[in-house]
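Single chain ahead, written as structure tokens, the form predicted alone.
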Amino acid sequence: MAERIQDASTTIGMVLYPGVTLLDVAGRYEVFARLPGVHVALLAAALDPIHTEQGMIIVPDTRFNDTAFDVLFVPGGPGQMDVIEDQHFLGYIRRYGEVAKWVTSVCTGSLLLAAAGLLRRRCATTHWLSMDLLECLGVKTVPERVVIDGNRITAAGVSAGIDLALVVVARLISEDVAKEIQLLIEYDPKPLFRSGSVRTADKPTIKRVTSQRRALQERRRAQIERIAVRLTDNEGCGD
């Protein structure tokens, strides 16, 4: 039977891998680590330093193991493509998710949850550039900043993970505590430009960003389509 970390009333497992987006991790950690009686584990296949998408280094403190967590959090980033077909990696995501009270992700972390079979017949969201890819994995996408479906909570791109963390805190403890943390970290976004969402950004900006990420997204699409075929074949064999 899976064991829970001692001396903590609530445990949160945050998954790391090379090429993860730093803000996907750091924003959530900043919120979760402020909770009393909560242990936040930085999970990885090994304890070696991990280079994030832009090169900053994070050092994990917990190897993948059979510990059970109350909250599973999976971030996104270009490195997601390097682990989404790693069955050892996905196996741990699946096992953690099957016993967690809350299964959460931000950005393309939802692609990892879907590949692990944790978003089947669920509504979810992801980064706007990858919404159609999440649909390829059999997920009903909802273009919202945070989407809740049962005990699955997914957030859109990168900065939306702070919203997700506050939603998780409100459900784990209380809205009052979530409000206190929001005030403490002064999370009161008033962006200088209305370009933080594909719904508000002007068309030239969307075109430039899409062009800049085209090569990455094409590689991601080819991979997701390959995974989608395997998932469909597996369902056809009975489950």
The other form holds:
2 protein chains.
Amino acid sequence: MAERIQDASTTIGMVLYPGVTLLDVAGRYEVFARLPGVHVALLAAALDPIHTEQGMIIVPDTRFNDTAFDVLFVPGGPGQMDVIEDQHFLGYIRRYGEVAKWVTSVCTGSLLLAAAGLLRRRCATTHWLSMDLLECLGVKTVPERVVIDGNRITAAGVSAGIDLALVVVARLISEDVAKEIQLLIEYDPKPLFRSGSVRTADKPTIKRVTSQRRALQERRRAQIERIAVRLTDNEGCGD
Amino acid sequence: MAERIQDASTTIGMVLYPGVTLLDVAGRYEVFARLPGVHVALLAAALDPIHTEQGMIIVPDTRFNDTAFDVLFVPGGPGQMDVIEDQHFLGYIRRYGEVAKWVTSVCTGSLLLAAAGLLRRRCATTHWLSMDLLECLGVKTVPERVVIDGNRITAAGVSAGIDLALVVVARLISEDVAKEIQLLIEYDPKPLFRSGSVRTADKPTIKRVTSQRRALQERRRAQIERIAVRLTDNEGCGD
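Show the form predicted in complex with another copy of the chain, please, the one above being the form predicted alone.
Time for the whole complex; same chain goes first.
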């Protein structure tokens, strides 16, 4: 491991935590880990196995430390609620983000970046169900799949991590390498329905999903409002 | 766990092995594990943590056993070469496949289904680099992202697992639930380039990737030719 880090010309810190969404992590990981000369560290507060959102267990390989990574990546998932008020966790996110060349997230990972003060007065995106919560933290939201503002690159929900990863590779390494990886993972998507976005899904589907997620989103909102009050330059958020 | 299986109306067996591609697994898992009334078993020959292709460790939760699953899912990855001649492994794949309502795979997982005799005289697909190898095992290949032949559903490389999963959900549960999950994982792909398929990628990219993978594919071919000879009804394969 130490040897790989030493050899690697680019280092990527992927932050893991219990309740993270597996596909948020895997989409990014599958692209980044294939890069020549790149070391991906699977960062966590402890090295214990982590139960992802739906239960599958993954194992981090690097405890939070003082390393400076070229790219910080923060995935989302319901577990984000358990770490967003953890000052030890947020402190590391903030320190990694302050020195990284690229600060990136997918899904509700951007709520964590925002809570760490890394998206202040920036444009960003998140999972469609949490766009209002990101605004609440003083972020200007943009309803795009991948949003770039300076060295901050954020992506929409879950599967958007693959698109984000290719954007980052094209900027970090080269467009040629991004194309190679896209071909290698055969990313030529053919979704069964036009139901992947609130802009294309039919209304009954949006209504059902919103209803299924209502309790979770209400818990998120109560917490985000509390955090927003603590963040400087933020005057809270209305409905 | 036993309780969850008992409560579940549908059971899905996802086969894991060392060197499996994480995104092959995660794309499917993220869709299936969200289904109400469905139990996903992460099956493996042993319960030891598994190093996936690029190194990230995942943990299976169910040892191969005599359960009958409604859906069998076999992912791909270079580790497929280490299990494709393992008769203990193949025996389980065959037995699960013979009784499952749906037999499914992504990427080079279809080589495993074929070696287990589950794709004989069927139409199927696999990762574009391995299409000739699948033919070599007596399978009629179809260059589509998802191929359905009876109760066999196979998908192209790596990321095609997400598309496959939605197809299976639409048939197994309902189109409404497939749409809900597509919206929940915000699967509204916007690939950076048109480089996800040999039908759209530019020639230099295809050439570079083919060259990078040449040694691996040659090892695969030597092994598949050996296996093809052993499979009944198969007269070997030419170049």
